[in-house]
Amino acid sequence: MSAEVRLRIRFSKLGKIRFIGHRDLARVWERAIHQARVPIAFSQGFTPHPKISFGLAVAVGWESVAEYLDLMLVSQMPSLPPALNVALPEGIRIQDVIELEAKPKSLSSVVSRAEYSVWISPAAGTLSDEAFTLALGEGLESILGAVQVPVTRNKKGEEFEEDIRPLIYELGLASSGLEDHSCSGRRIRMTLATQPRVLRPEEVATALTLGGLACEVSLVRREAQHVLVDGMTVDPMHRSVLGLAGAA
């Protein structure tokens, strides 16, 4: 019988690490493991690799407290999120663990949501700061009330139009918390879909830009991710997720 151990990892990434790619984040991760001396399982072949499968990637520049990982060990380490924080670099660190009973779908396949924490800010040289967040709470009011959202994008070289507005859930000032962040700007919370495509922050600001509000992203934070069951949103490391066993 295999005594291998599936395990799902949540953690953040946080402050000057935002600025590597999803790639450099593998190698730092796959360093840790290495100087933890983590029990990693390999796959086999020429060219074995570490058993890591990451979920949606987060965009360089972008911080985040809702990342997921599932890693397959060849044996228990019951000391392995202290371990593993020690060897990993200022800015991301384990926030959960939970050990999988079987095999689930990934991450990328199942997560239909995210929560993000967005701070915007006006254009210099253009609003007062209340008259700002005048402006930027009647601009999110039109979006959500409009019937469409259209906004340009670039595919391959080639442009067309494309209405975001079924892949908006929820779009708001934040009303409290975390107002003392160094960003500058006001922080909207949005629910934005990942199925059938990763909606990104920076797309509703240009739907406010077309509005006629001259705004800019500052910082852009995950704060969750979801997959839906059952009509529900539930977070990766809820047991209904974890029994949905299938495709890798």
The other form holds:
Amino acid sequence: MSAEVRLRIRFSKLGKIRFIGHRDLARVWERAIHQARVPIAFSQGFTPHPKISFGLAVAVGWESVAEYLDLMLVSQMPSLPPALNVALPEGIRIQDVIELEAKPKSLSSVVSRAEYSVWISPAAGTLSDEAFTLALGEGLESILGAVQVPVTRNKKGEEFEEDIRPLIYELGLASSGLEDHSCSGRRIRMTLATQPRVLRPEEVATALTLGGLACEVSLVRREAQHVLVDGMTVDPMHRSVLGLAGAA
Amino acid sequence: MLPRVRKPARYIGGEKNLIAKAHEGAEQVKFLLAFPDAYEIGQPNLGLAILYELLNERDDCLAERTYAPWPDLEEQMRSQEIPLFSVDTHMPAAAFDVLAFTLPSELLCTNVLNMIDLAGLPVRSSDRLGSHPLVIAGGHGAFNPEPLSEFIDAFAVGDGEEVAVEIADVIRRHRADESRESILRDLASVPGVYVPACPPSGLVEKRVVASLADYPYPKKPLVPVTEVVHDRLSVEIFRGCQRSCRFCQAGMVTRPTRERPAEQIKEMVRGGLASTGFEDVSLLSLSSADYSGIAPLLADMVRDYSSDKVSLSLPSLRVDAFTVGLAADIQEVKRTGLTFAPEAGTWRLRQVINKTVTDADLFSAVEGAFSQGWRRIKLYFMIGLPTETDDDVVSIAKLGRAAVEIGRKYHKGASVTLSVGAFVPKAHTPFQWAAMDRPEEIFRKVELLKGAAGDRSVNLRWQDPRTSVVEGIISRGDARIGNVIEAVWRKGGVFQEWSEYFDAELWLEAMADEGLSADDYCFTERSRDDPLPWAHIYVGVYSDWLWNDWQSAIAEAITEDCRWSDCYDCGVCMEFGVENVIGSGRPRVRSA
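Right, and the form predicted in complex with its partner chain of this protein, after the form predicted on its own?
The next block holds the full complex; its first chain is the one shown before.
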């Protein structure tokens, strides 16, 4: 068993490929791993499965530059990033790979916040660009300043009200940059909870609309995922996160 | 637009091995290959995959793909005035020279009209102008083109590999034409092309590729990024079939049998796996166990891939060619579902339809499957076949019970699914003169079957017989059916292949409005003197031979497979100067 290699991979999902769902994404990875002849470890049992574990799901239609997955290999493969990048479809690219020393806690259990770029535009021609930017800034301020931000949610056909304010960590107009993106709208940055549940940027837009600014989300891009370590937020690849390794 | 529809991955292309060529000037003929059903059904289609690669390999052609937009996307497209687009580069249909449909099934013909309309073209060929893309159709539907003859400019009949390139050449020559007349006239002179506006003086002969070895396509298949119906590497091991099942249109129109050399198959599997990362391989044909070198081929593949977690499947397995050895080979790699198609419940009726497998053949195949570890098998049957009696129907259930009994020797939970469909007569087959059962009669026979199944491990599945009626109207329809298709489409009848959208009433109303009756098209036996609407399409099989074979059917006489018995002179080899290409002239041993 000494030859086992555990890897954590950060990858991006950009462009048209953002429209595939989590299951499709898993299949795309499995197939690329197979095609690139990655020496992946398989589970024991009647129907062996490749040992791949994905982090938080990225919603259909969201882009991301900060997705994570863990792999277990039966031997080292130095050429893994370029070999996999060739086998992956356009838009999915490996950004970084690190080797883990021990069995990590699952990504979805340690990640507690995510950072997003969210392109928001006014609902059909209601405001000029400048007026919209101004109103958007005010709307975000008022959400941050509020004690409670109630939104109505629908769960299994039952409507109930929930305060999403505790799930919002940061909100603000992005200064600029990334404006080359073909997407319309004003970019804002959000840092939102992924635990106890994933707060979706669209829900913040709903809160803005409830606050009097009719708007809609045209694109979401996940920019980072955060793990809380001793009150500090760090990346899932940070040394201190790997220190959280379970006693396997 | 895409964030607001279900399954947006249907419309993004983005497959691995995509060939996104730049759109260039007048020398480049641009094909938009169109499949009239949802992406997940159409993406794996082998015919389009072959044409996609073959055309894109040429410097003077380009091919992209489009599929029928699901109604939720269609609504968005119409409200935002977005035309039909290619999934590859999201170019509008008008940017292409040809909208080239494949016609895989009768019920999809309203989707063809819908896609022509979404492309921004008048649906009727006669209303289109020189500036519009040509609308061409091939595939199985082209063997009886009349129901769509008002809407399609030209049909390509038979194998598409050669004719697609010849069509491209004609288009290039007529690029500057203002009217359609001269290009249509030139297209009509291409062998295998039927142009309804320029009726041929003689017959339109189907195209036949003499050797599959010349066309090792697809070499680098597209790998979908979302779920599709056949998510695997498909390699065509032979085309055509000489078994002469009398109901089977594919077996009649694709003859003669042309096998791909075993070495090329292995190379295509090797190359295909390497370029795609697929983990499943399907060896495709109309009857894969009939490939003359199947045993050594499978043995080699098992040797090469068993350690590699690659699974192997052979669709369309005949029970008389399915041996325990074959079962062992398939399950060595990875076990998939197993379906056999005895088609009819008794040996008598199987002689009528010329599906010459005996009960013993079936039981030995079933035994082979259960003994090699399968626990569930599926048996496919038709009901409503010519000369069928209630005893033939009830015997289907008896076979199911007997198969379960065999299975129980090996597994406590063995089960058998009986999948039953209503027989639909098809053009160019010996049954083209036959009547089909009315839906009421099919329902009665289904009830008979339910009563006779009598075992919880025998599951019965059947198809809505009303869909078969519509299939029957179109499959042997004439040009008058075109108005019916248009009327159903105008009333919103799309995706008729899908049970949630199928609407029998729409069809019956449209038939009545046109003064037509399903009785004439479906439920009445045709006589030898009745003109056949597809008589101008020649597939190489003599009409006399078909008629005589129809008479043999009624007399319960079988026609042997000409690969290992005497030629019965159906006509195809003589007429096309081609012949069966097979590795061995001997039948393989019947069931072990």
